[in-house]
Structures are given as C-alpha cells and as structure tokens.
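Just one chain is shown here, as structure tokens, and it is the form predicted on its own.
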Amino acid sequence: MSAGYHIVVCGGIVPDPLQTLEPVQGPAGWGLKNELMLPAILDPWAGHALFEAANLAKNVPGSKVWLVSMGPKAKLQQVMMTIAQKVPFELVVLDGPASGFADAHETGAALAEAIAAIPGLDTSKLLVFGGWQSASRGAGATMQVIGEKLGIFEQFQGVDKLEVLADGALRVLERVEGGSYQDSVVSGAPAVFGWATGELPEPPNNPQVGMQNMRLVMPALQKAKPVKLEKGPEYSGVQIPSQKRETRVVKDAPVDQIAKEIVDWLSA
C-alpha cells in the first residue's frame, strides 16, 4: 500500500505494578493511596499495540504513527521520559484522569473526540490501536466505543497479528477460547484493533529516537487539553484482589505426561 496508514494508538497509564496499591476513597470518589506519587509506566497492553503500530509503519512506506494518551501531565512526562526513546510516534495529550474507576464511556468518548481533531488525519486511511485490556482495570469496552464514536465498525479485539496482504487487504489472528485464533480478513482501512500481547518484544532504547520524539512531546504536553470527566460509576466497596496460588510439586514427571496434562487442560 503505498499512501500508507495513519495509525493512532490510545494508550493511558499506570502505576508501576511493582509498587503496593491500596484503594482508597476520597471526596471525588475511588481512587489509590498516594496516587500521585506512585510511579506510573504506559499501560502494557497499550505498549504492546504501540510497539506492533510501530513496526507496521516502518514496513508499509508513507504511514505515521500517533499515541493519544490521557492522563496528568506530570506523570506524562516522566513516562514519556522513557517510550519516546522506543518508537517513533507523535504525542496528542488530554490532560486528565488516569484512574482505573473512571468510565469507560466517557474515557473513550473523550479519545475520540481528541482523535477526531487530529490536524491532517485521513480516516480513509485510519487504523486505531489500543489495549484489549488494561493493567489499571480491564473493562474491555474503550476501544470499542472509540471506533463507535468514529463511526468505525471493522473492530477487532483480542489480536495478536495483523497482516497486511498483497491486495492490502488486513489478515487479523484474534485471540479465542483454548489458546485458539479467530482469523479473519478485512478489505482494508479504517478498522479498529484491541491487541493482546501481539508478537513483538519491547523495542531496545533509541536515543536518536528518543531525541527526535521529545521535541514534539514537550509542546504537545503544554498544550494539553483539559478533560474533566463526571463522576462515573459508584462502587459500594473495591478491595485489590487476594493472591491466589496453585502449584503442584510433582518430582521426576516424565515429558509425555507433562505434554498430555497440558493437552487434556487446553482441551477442557
């Protein structure tokens, strides 16, 4: 295809998953001890959709790569600190909530809208990339009202490769119960895609990148847009989840019956 794509990539953030969260609830509702001063990291499926956004544009001649991302300026900078130097891309900020108890409606309306105004965008050529899930919580339907929003239909969810054929048609490997894939084929752009964990590795540092990336994303984050969502949904209770671990030592297992076990579980 040789016009390319644009390819927008919906990635928030969240707290480091190392450090120890706590729900707490304040007067605008829901939220996590010291929120503020956790450690925040992009989001890891929306870092898998960005990392395959990224390879797909360098494979198909004339596409650009943008990452819309919501959240507090502060904790998108010193993200940014570290995913600019990983891929190219360009940076459109909304200024706003990160939380994992904001609406997944509103969240999605708001990327939407912010998507929408982005200067030069060609729809006919739009691929929208964002996680399936997330780390922060997994209500599985941003990206779905982001394409309604758009007024994209061809949604894809769970996906783990996306191909692009020699009629430029898309070949997509969605995700199925039983470790299967769904494979499906789209006559092309715009379409909507939720990846899973996709099939690249984290990219190494670029610091040529990283530089070329960070004098766009200084001006993008002063000029973000402030977005302030309503309330939203009210939780009677939110307590993090117990561990739960289930291990069975067994010493001396031979291979076949390692391998049948997995099979039987698979076919379950």
The other form holds:
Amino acid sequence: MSAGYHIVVCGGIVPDPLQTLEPVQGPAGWGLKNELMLPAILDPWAGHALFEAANLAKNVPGSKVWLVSMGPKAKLQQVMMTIAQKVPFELVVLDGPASGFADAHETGAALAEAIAAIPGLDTSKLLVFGGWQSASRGAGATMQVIGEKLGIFEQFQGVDKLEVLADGALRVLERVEGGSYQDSVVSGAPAVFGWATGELPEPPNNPQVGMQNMRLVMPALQKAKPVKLEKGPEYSGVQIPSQKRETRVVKDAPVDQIAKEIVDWLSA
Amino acid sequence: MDTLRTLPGDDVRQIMWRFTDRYDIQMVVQSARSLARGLVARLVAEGARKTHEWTDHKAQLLEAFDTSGLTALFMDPHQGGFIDGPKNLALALVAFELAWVDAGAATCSLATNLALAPIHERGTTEQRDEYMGRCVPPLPGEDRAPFRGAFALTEPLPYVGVETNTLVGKLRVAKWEEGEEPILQVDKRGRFITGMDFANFATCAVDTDDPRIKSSCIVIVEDTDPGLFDRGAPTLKMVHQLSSTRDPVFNLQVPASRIVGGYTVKDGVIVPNFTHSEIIGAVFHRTRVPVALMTTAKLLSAVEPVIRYQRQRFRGGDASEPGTSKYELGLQAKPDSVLRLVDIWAAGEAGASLGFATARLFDQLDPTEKEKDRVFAERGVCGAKSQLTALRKVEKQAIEYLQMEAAPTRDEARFAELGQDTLVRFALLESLANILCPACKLWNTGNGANVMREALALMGGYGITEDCPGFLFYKWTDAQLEATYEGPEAVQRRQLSITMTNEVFLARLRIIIDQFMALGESKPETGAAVVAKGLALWLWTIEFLHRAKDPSGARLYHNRRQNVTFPMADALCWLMASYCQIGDVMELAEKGPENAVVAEGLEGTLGFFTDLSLVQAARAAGEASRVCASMVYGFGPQAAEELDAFDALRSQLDRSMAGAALAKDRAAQALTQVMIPEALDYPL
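Moving from the form predicted on its own, what structure would you give for the form predicted in complex with its partner chain?
Full assembly next; the chain just shown is listed first.
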C-alpha cells in the first residue's frame, strides 16, 4: 500500500508496577494511595502496540503514527521523556484521569472523540492500535468502544502478529484459548487492533529520536484538552489481592531442574 | 502534620537540581537510568566485575552507550551530538544515574569524553570537529565504527601517581623536511589508563626532549600511526571493574598537527600553543564534578534498600506475626536505625546539591571563559601567567559588582556596566568554581566513602555479602577510588588552600553570610543561620590564621603548613555543601507549588528536606567549629582578646543549632512512614 497507514495508538499511563499500589477512597471516589506522586510508565500493553505501530510505519512508506493518551499532563510529560526516545510519533494529549477506576465506556468515548479530531487524519487509512488489556483499565473494553464510536467494525483483540500481504490485505494472529491463534485476513484499513504482547522487544532509548519527538510533544502537552469523565461505576469495596510468596533464592541451579520444578508446580 | 509520602521522584529532583525546563537533559537522564538499571545491573549481578580483563561480556556496555545516545552526549550538534551548548550538568546527571548502579560503568561511559576533553577545551577547531565527529556513533547508512579514546597523563611504572609538573613522556622531532610539516616521535608509558582496551586514539601528556620543541604539550596518537601502540597489561585494580584499565606503551611517529591546540614555529623551534599543564587545568576543572557525583549517587541509592531491609528484617521468622510492630516496622521500631539513615540521606543530599550546583556553574562558566579568551586575544594577552596578572586587575571590579548586587540600592548604570564586562563576569564565576569544584571532588568522595561505610553497616544481616541489595559493598569500595583518581584528596586540599583566600571569593562569602543570616531569621527551620554562623566562624579563623603566629614566631597560614591549610579546606567543604543544600530546598519551596505532581504532598516532602538540611547544617557547622577551635587553640597560646572573640562566635554558632536534634527525630519518624516500591528496581 503505497499511500501508507495512519496509525493511531491509544496508550495511557499507569503507576510503575514496582510500587506499592494501595487502594484508598477519596472524596472523588476510589483511587490509589499517593497515586499522583508515584512514578508512572506507559501501560505495558499499549507499549507493545506503539512499538508494533512504529515498526509497521517504518516498513510501509507514507505511514504516520500518533499516540493518543489520556492522563494528568504533568505525569504524561515525565513518561514522555522515556517513551519519546523509543520511536517516532506525534502526541495527542487529553488531560484527564489515568485512574484504573475510570469507566471504560467514558474513556473510550473521549479517546474516540480525540482521534476523530486529529487534523489531516484519513479514516480510510486508519488503523487504531491499543492494548488488548491494560495494567490499570483492565476491563478489556476500551478498544472496542473506541472502534464502535469511530464506526470501525473490523476489530481484532489479543493480537500478537500483524502482517501486510502483497495485495494490501492484513493478516492477523489473535490469541485464543489453549495457546492457539485465530488466523484472520482483513482487506485493509480501517481496523482496530487490541495488541497482546506483539513480537517486538522494547527499542532502546535514542535521545536523537526523542529530541525530534519532543518538538511536538511539548506543544501538545501545553494545549492538552481537559477531560472530565462522568462518574463511573460505584465500587462497594476494593482491596489488594492477598499475596502469598514462597520465594527461594537458589544459586547455580541447572536449567533442567528449574524447568522440572516449574512443570511440577503448574501441574500440581 | 503531613510527612514524606513517597521517595522523591523525578519531578522533585528536576526542580531541586534545576533542569525542569531542559527536556533534552531529562531524556538523557531517563536513557542513562534504563541502561544502568538494565544492562549494567545485569552485568554486575552476573559477576562481570570479577575479572581485571576487558571481556565481551563487559564490552556490551560500549554498544549500549552508543545506542542510548550517551556516547554522542559530549558532542555538539554539528559534530553529531544532540545537545547544544555546555553539557556539564547533563554529563554530571548521566554519571549520577549510572553510578546509582555501578560507578565503573559510569567511568567507562566518560572515558572517551576524558580523552576528548583536552581537544574540546584547547584543541583547534579542526581537531575538535575531526575527533569529536569520529567518536560519534555511525548514523543510519554510515559504514564505520565509532572512534574511542583514552587519556594518558599519569606516569610509567614505578612512578605511580599524578605528576603534572614533571613528565616522563617525551616528544622529539623525528623528521623535519624543509617546507613540510614536522614529524614527531612520541615516547610515553601510561599508567592506569581508562578505556585503553578499545581506544583508537590517546591524548598523551608529553614533555619536550628536543631543543627544537619549546615546551610540554598534549599530543594525539592513533592506533594506526607507525610505531608501537601497545595497550599494555591490565591494571589489577580492585574496584570499578566495569571500566577497562591498562598500562599502555606508546612509541610512535605523528605529524606535528596532532599537538593539541596547535603550534607555531619561531626561530626554528616548535612552540606548542598550550603546555600540558594549561590544558590539564582546564580539563580537570570540569571532569572532576561527575566523579564527585558518582559517590553521592551511591549514598542516595542506598536509602531504599536500607529501608526495605530494616522493615523486613524480622518477616518470615517465628518471632513476629503480621500486624505487630516488629513485623511491620522491623528494625525501624527502634530509633537508632532510622536516625543513622537520616545522616546518610542528609549527606547524600548535601553532596548532590554541591555537585550539581558546580556542574551548573560550569555551564555558565564555559561560554564566559571562551569569551574571556577572545577578549584577551584581541588585547594581545597571551599565556596563562599574563592572563592571571590581567585578571587580578579586575578583582576589585568584581568585588564592587558583588557588593552592588547585594545592596538594596545601587548605581544601576555602573552595575550594568560591570555586569556586561566579560572579564568581571569571568572573575566572579571562576572564583566560585575554583572553590566548588575541588570542594565537591574532595568532600563528596572522601566524606562520601566514610558515610557509605555506615550505609553498609546498616545492612546488618546482609552485610558484606554478594547478595547485599543495591550492590552496597561494591559501592563502598568503589568510593575509595573516586576519592583518589582525577586528583587525590591532597590535590584538592592543596588547590582549595590557595583559592579559598581569593578576595573575590571572600567578598562573596561575606555576602552569603549576611543573606543566610537574614534567611535564618525568616526560616530558622532550614538551618541557614547555622551555616551563616559556621561560615562566619570559618572566615574569622582564616583571618586570624593570617595574622597569628605560633610560639616560634612562624606564620600560621602558610603554603607549607598543611596541618593548618588542609583542615580549613575540609571545614569549608562541609559548609559549602550545606549552603548548596539549603539553596536547593528553597528552590523546591518556591517552584514546587507550580508543578501539579510536586504540589501533591509538597508540605510533607518539603518538611522532610528542610529537616534534612537542618540536620546536615548542624553536622557541618559542628565539624567546622571543631576544626576552627583546633586551629585557634592548637597553635597557641594566643592573645586573650583573640580567644574571647573566637569564643563569642563559637558560642553563637552552638546556640544557632537549636532544634537540630528535633529535626532529626522528625526526619527519622518520616522514614518509618514513607512508601517504598514493592521491589528493588534492579536485581541482586
């Protein structure tokens, strides 16, 4: 496809999973303790989508990547210092909550509206990428909502591989039960892809790519549109899953022994 | 009352260390951090430090430095870099981030920069663009390997150590045909040369061994030059093993255009434009700052693993159940462990404040120094001695400017005139840089190594084991090298003993004392008054030492009396670190509310950092007070009125410490409450 794709990646930020994430109820509903102060990262699911998008854009001339992100813009700026170094993209910012307690429908509608408003976006070339799941908004519904709102009904979830065929059709591998894949072919854009882990590793930081991206990232942050989500579901209670750790530190164990122990544990 | 809720994040640090609006630097920090906590941590955990040899395992670092942009950081955009202008702060932050995990990796990252530094500081434009351009990693489509360098200053075996005045490396004229460029014979043996395993070129300090060459110089040799480019034996060092270090031997012929900074021919004699010591002075002025911050990074990186250890000390055993104080707080149920950790954290903060303030100062000094050189060149003032003499003449104007700056009213026209004078600006910046640079190299590393021992001691059950979290044992031993290389502690004390009596600096000190006295009255909780009293006592003691004599009639403040000059240099370092720390806290107080992330919980964060600054101020003033007392009484007897005056100042200093112990209690209490991540961000 010589004209290329317009790839929009939807990706939010989440607290760094190394942190202690303790739910607390505040005046505005449930949230995490000290959430704003915790270091944040790009949602790992969205990260895979972004790296796949950049790779696709690199291999299909004329393509362009946008990253549409909703979150507190001060936190987004920090995360962009890393993400902007990975791959080229243009940022579109919605200054709103990144909380895991936000309603997926409201979030999806706000993101769809932002995508539709991107200047110069050609919906006939549009591929909407995002995380199949999320480390915070784990409803697994946001990408479907975005697609429906944009009128895109070719949707694929749990994607691990996307291949452009010679005739311009797209071959997609979606995860299904039992470690198997559903192999589909769609004639082309527009389509929505909720990515699982994809195939690509995280690219190394490249400050030169970052410097190019930041020329657009900073203005995007400055003109970020505030978004106020309607009140979502009411939670009668929230708690951290109970932890049970049985960690042993064993040095120099043979690989076979480690594998056997894991298999024994899985089949126990 | 709100207290510290989480460990300070990037938003807080960017304000305190003044790079909030420098997103180019912020990206470099993130880049260095992911490299440090990824590849570097894995190398250490996998035992890469256990050999003196440079291995393929360690060599992964080089490619990672290239791909993450750290190799190109030192270069200007037209040379293939990506940051325009001075890069001292950026380089300091990179060293800090890498040393957070392993300082050897930080040294390895900086080695080529050190080799390039003589060319960068004093090289000709052609030399700068050629060598810096070749050291940039290849761009897409380019088929070449990046050039890497090593810096050979130190002397051949058995003369171990730095000697900047006497050089054993020799330079002779090998061939000089009429009308052609001279070919020079370089004969140099290096010792402890970083980056030598993979260096393609080396910048070597050599002395003249030929009447046709006038002076010493620094010369560039390459591995393809005719002759011997022997990388030598690996240095059997016990620390910083993630950097390559060897004792090379060079015996090569190079064209005279390799003399750094160029040369002129006068009466048939090659006259290098810069002697080796002139170049080295400019180089070490700057490269010492990142080294100082390497040790500081270790102290601050120790906080989180120590807290984790303290809290989890008793978990998993039969002695405590979840929900009990012993289970939840562990060692932190008792005050001593957290009080000691407060000391470590406070020292780390002070070191960071001092080091980053110095890096920022050099970012200001760099363009001013170039402008100063241009002005002197226009006026025909050549050579270091002539420049020094000329600069002495502007000291009075610099002092006048300082006094006008601090005064409530002033002659604005005169103030502007002085402010626009390049030489005045240079004299002002240099007088402070000449203090802060040796001070951070001396204090951050020397005192830092001592404090690092305390951090390791707090690890108790883990102690000196390979699985001690945060690689604390390695960090402790590495710190000793940082206190040694790029000028051992005595070299820094020696420099300070000369520069700390500079009149421009002393004039600035008097103003700082007044300003901090005023700040101490409005904000006593910062410890500003303690620092002001400490500086006042130090200043009085310096003046006393200049007029006082010992019973034999010998002057007390004398170049050779290092039991006077050196302790006073140490005392000044403590106070300057504390001064910078309070400055950073005040910056956070001013700018914190403007940042949405920092504003959330600012009261607690600011309160904690303020408590730390008071704790450190009391410690610094106490140390300075002890040193000053040992000077005034130790070489006595002295006149009674002198002793009375000293006693009065010292008594005021002691009283200004009111509340310091309470601040330490509050900070220690905060450490029992602060949230820490669930797991270490890099492996065992």
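All values derive from a computational prediction rather than experimental measurement. Numbering follows the first chain given and starts at 1. Basically, rigid core = biggest C-alpha set you can superpose within 1.5 Å across the two forms.
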Answer yes if the Cα of residue 16 shifts by 2 angstroms or more between the two forms on a rigid-core superposition, and no otherwise.
no
